[in-house]
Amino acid sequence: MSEQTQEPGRSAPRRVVVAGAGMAGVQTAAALREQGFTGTVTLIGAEPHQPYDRPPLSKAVLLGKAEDSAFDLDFEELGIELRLGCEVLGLRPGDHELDTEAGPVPYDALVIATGAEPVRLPGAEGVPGVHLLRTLDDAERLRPVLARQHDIVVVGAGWIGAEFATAAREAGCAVTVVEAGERPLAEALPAEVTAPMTAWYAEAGVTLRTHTRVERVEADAVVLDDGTRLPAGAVVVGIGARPATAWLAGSGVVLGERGEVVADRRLTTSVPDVYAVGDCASFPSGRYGERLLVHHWDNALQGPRTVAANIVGGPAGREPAVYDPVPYFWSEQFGRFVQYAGHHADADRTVWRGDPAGAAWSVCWLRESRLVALLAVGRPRDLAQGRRLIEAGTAMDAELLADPARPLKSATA
């Protein structure tokens, strides 16, 4: 696709609006202001709460620990207009308008924002008890149904289904997961490595039930597809995650075949004056040869610093910025803190480092002995250094990787 993007040493555009007010818009709002953008800036927002973080809600927040996550941010200091309990409808690329429920929002640039929104379980919509955990309400909902210490059973063994099950068993719940695949996080790393992860469900006391698939949901039951019937006071659904894209259709704005937005190395969308970011939006990886879509925070927190540089622009010969990240995530589960950065799908050899049966250890991906990819469960010194070298492109010797004891960083070839 074409790429567009501010000018450098033309005008910044005078009105920018974001849609979405989740971390890649709080954070592309708040880059404006610090890159020096001093045009008007309105952030939309569906929901009817003060801007917020959503990691703390499987954590903190759905066990009462914290009341809400909101952003630590001065909106009103910083010039940011909320417009909160707004939903966007539409848009209109040649008028230069976003259209919401409120009416239509003129903009210069505009900023897509909307994140993903959660796969629902067919057949269970409407049905009491059935619960899903992406927004605040969601969380509140949660709250008392761990306080009162339900039967629960959670479909998807996925990263938000391992982190909701450890919480629910730290209230003291009985806790089944159900699986469709064969393992846990089988679309998001190899076998081998989600092995030992598996033995982390009966450790704490979690039932996991792979290749096994929900027959439909009773007001209290799960049924599922071999005729077992769990009895259940809740159920959390945590099947993935879809680009929030549909309200795009009609736009112009070309999407890929996940729903996402295509957005180009410098996150500018197939429309002018339009920019993507965050969850809703993939972008082309030279480090890594592909075009890449990323549901994580981090994600949502580095894209907004090249989207506020590019609508801004700057002096006369400054080169356009470009988004081609190390990805990164983390996951507390199950008493473990697990981390990964990079991407590991084109690795052509895997380094353990330290024992998988362990509360340590780490596997590292190569490919032409540079490192790719690494996954750390309770080794942040690992991380840490993996994510450097990783964005060095350092080429390593595996066999002094393959030592747990060695800093990683001295592992190199």
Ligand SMILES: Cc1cc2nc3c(=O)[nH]c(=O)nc-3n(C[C@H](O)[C@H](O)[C@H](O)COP(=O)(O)OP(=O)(O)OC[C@H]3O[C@@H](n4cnc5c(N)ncnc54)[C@H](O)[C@@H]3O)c2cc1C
The other form holds:
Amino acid sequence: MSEQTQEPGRSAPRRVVVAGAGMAGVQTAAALREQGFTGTVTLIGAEPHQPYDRPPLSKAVLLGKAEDSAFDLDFEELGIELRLGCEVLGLRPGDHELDTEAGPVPYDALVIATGAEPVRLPGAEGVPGVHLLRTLDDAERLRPVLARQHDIVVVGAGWIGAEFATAAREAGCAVTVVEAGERPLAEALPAEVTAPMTAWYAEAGVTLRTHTRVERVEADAVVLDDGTRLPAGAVVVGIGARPATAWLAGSGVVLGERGEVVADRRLTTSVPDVYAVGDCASFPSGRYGERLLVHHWDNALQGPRTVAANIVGGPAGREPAVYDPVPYFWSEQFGRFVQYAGHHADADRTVWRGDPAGAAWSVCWLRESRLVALLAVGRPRDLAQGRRLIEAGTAMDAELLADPARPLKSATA
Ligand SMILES: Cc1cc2nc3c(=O)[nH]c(=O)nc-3n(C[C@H](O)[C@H](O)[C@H](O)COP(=O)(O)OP(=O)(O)OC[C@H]3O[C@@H](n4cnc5c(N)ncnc54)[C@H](O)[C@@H]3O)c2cc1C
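Now show me the form predicted in complex with this ligand; what you just gave was the form predicted alone.
And the full complex, kicking off with our chain again.
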């Protein structure tokens, strides 16, 4: 793929259109203004609500501790035109136009930020009492369900499943989590790390059934593949998300095998003047030597700065901005604050800090002694220091690292 980007010194486009008004779309629009872009910025979103942040949906918003999670941004003051409740239907790059429900929209530069949508459970669609948790509307539908303190079956023991189960227990519901894999978070973390996390379910009074598939969902029950019938006042499906890119069919924008927009290191796509960022796009990680598709909040915060910098361009001779982050995410589950930084796929050594049966511990992944990833449970300082050490590719002394009383930053080789 050729690396299309605003050439340094070339005049910036006048009309930037952003498709998708979630975190990545909003941050792109805001970053354009921060970086001095003076042309028009139009942000088009399918949802009717004022743009909002998703993480609180499985936490404070779900439990009614916060009404909503609208971004605290004055779009009007920033000169960002919002077109909400307007679905983007297609892209015609030859004409530099988007097709939307409200008609065509011309652009000089387009940013694809349509995020991801939850994977649905086959056969469960349209069955009363079956819920997803991706949007504010989903969270609002689930709030009264929690208040009624039903028996709830959660399908999927991933990040969303664990967070929803946490909230449902807090609300006083009986919760069973059904997971097809052999353990929670099997795709995200190795077995030795998920082992202590699995114990959190029982501790919180949640029944976890692994190696178990849903055979069918009925109006008031979930039938499992071993014939067990679980009574269910509500079913919450959390079996993953896939990029929301169906609208790009036939546009010429190259999609990857996971349905995501294939971006280059500058977050430009295969089509001139079209960028992609956030949950909908993968990018080549120079740091980790593989293509990453990251479905976490921090990626939707950081990526937009690169996109904006490349749209704005800059003085002649300035290098184009390259996106090569240390990925970061957090999760709040079963009373724990879990944070992860880096990417451990290529690690050759694991070092534990603290007792994983306890309230606070970390796992460090090393490659040739350098810190490449870290998971911290209740140890935010480890995370903050570890993130910087990963960023810098610092070599660590494994023996010092294993001492949880020693600050991570002083365990360098
Ligand atoms: C319940 C929940 C809890 C989460 N908690 C955490 C957490 O604790 N920590 C963490 O790191 N990450 C968390 N995440 C992940 C994080 O929220 C996402 O990575 C982030 O929202 C991605 O932002 P985005 O803008 O790329 O995509 P999205 O947030 O999906 O936004 C995309 C927007 O585009 C719109 N759109 C889609 N298609 C079209 C179209 N054709 N036309 C117009 N608009 C369209 C969508 O309606 C949506 O509003 C959570 C996600 C969810 C759902």
